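One chain comes next, on its own, written as structure tokens: the form predicted on its own.
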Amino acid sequence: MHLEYSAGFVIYKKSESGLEFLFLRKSNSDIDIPKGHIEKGENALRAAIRETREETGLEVKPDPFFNMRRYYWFRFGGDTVKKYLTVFLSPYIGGEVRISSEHKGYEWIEPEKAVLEYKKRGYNYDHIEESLRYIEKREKLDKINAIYAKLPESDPNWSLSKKLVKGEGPSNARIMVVGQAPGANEDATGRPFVGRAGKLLDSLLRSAGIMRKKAYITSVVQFFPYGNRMPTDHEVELCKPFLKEQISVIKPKLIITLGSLSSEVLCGVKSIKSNHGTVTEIGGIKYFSTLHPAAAVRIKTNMPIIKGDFEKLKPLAKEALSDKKEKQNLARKK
């Protein structure tokens, strides 16, 4: 058996018909998305960068938190041949498509057509499926957001900064972390979790197996509450549907609760003292209850606590990020 490694991209855009993703048409006819082998020296991204270059003539713009690593097998010159394929996403920036010498044509097709194609062929097509359900789950984020931002302009008592610190993370994560409210660093960047006790929370993560990348990180009070405060009772049940939302939009299998506020509010952990590092489980979501960074950053004894609560978080998170679906598939060569 052989070992074969290749990268390539999923490259979409809207049009009046819907949204589409660009396929080139190969010599027998079957479609494929722009990717190729990742050569020697390379990584998965530089890889699929320079194939999409060499066979399309275009530049790309990745998605940060997207990208998916799948395998097939299939046989060649009598033997077996397995083949990890990295796909990572980018919007159509512009330019024109100048296919190479190894297609004979491209086309712009609905995803579900698509999807279409490669059912008859036999094909694998989860990377299709996957990318159009991220776009569709990022589109509907944004939307949420774009509501939440004017939330200020309702409260005519709003106490609480005006700019909204929204989730950072893939819209498909399988792990959110929720936390209390931004501070004042993440008020001035806009990014939840950047100052010391984000810099600790990205420390704790890799220490449970999970990379802040693949995490979708937000706050019950997705706004800065002035001097570091606890947000009130008004400003969480404001808050509070719009954090809802993004759950159910997102659909997680684990949702790590930071502190005291975040783990009453979403799972009804009222003591975190006394419960910390206990799971709850509530509509098919598991909660795992734990102090919050920031609580580790000022009061030291807190911290081989919250070391403890995320060495038992291991085996949860490798758990919810493993893809228990994922079989070993057959397919011709592409």
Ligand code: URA
Contents of the next structure:
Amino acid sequence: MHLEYSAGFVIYKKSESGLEFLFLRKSNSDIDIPKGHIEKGENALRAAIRETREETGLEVKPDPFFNMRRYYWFRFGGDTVKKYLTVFLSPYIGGEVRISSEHKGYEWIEPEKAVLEYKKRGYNYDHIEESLRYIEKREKLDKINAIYAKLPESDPNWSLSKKLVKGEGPSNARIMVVGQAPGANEDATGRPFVGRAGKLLDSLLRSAGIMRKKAYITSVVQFFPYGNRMPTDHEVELCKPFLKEQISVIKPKLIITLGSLSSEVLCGVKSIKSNHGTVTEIGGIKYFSTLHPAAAVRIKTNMPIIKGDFEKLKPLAKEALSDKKEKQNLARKK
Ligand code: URA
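Coords for the form predicted together with ligand URA, given the form predicted on its own:
Every chain and every other molecule in the complex is listed next, the one we just looked at coming first.
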């Protein structure tokens, strides 16, 4: 048995009839996305960009959060090959498609039709469905954000910043992280958890086996309360429906609630000081409640407590991130 590694791109565009993905038609008439071997010294993304350029003549704009890895087995020259495939996602950013001599042609195909074609030919890949789901969820989150960003206009007594700090991460994240409200750094950059508390959060997540890029990071209130004050009950009531909508689109398996506000609003945990490190299960989602990293930045004695909680989080994170589908043999090449 030997291992092979390949990488490629799902490239999509919107047409009048809806979404279409770019496929190359192989000499045996099968369809395939642009993909190929990862060469020595290359990482998966570089290989996918190079292969796409070689096979289609196109440049790409990789989605920063989409990255799926699958494997399949096949027999080649009496040997069994286990091949890993990493798929990235990009919108079509223009340019003429110029195929290499390896392919017969190219087609823009509606994802549902492409899935049927794969299935008819006995392939069981799920990268088309997963890409489609991801794009649809991202569009729903964009719509929620567009309405949420206008919330300040609806309230004459609005006293938070008027700049929405959007949630950040994959629209299909298995893990969400929910804080209290953005701080001054987040208000200035428009990104959640980028200040000192954010740096600590990144390292705590890493210690629990979670790469920041794999989690969707947001807050109960997504507008900066000047002076870092606690949002009022009224502000929380106004913002909560938007958080709930984000959760229902993303459908995470695990939500890490940071601090008292998030823990109380999302899973009814009162007094985070005595209930930190606890798990509450509601509607198929596990909520893990811990201190807010800002509390550990401010008060040093909180540091070992929050570190201990993230140590406890490890098995839950592993369970949320593991997906039998990713491990199973998805397709046997004919
Ligand atoms: N603290 C939060 O609770 N949310 C942010 O986005 C940043 C800091």
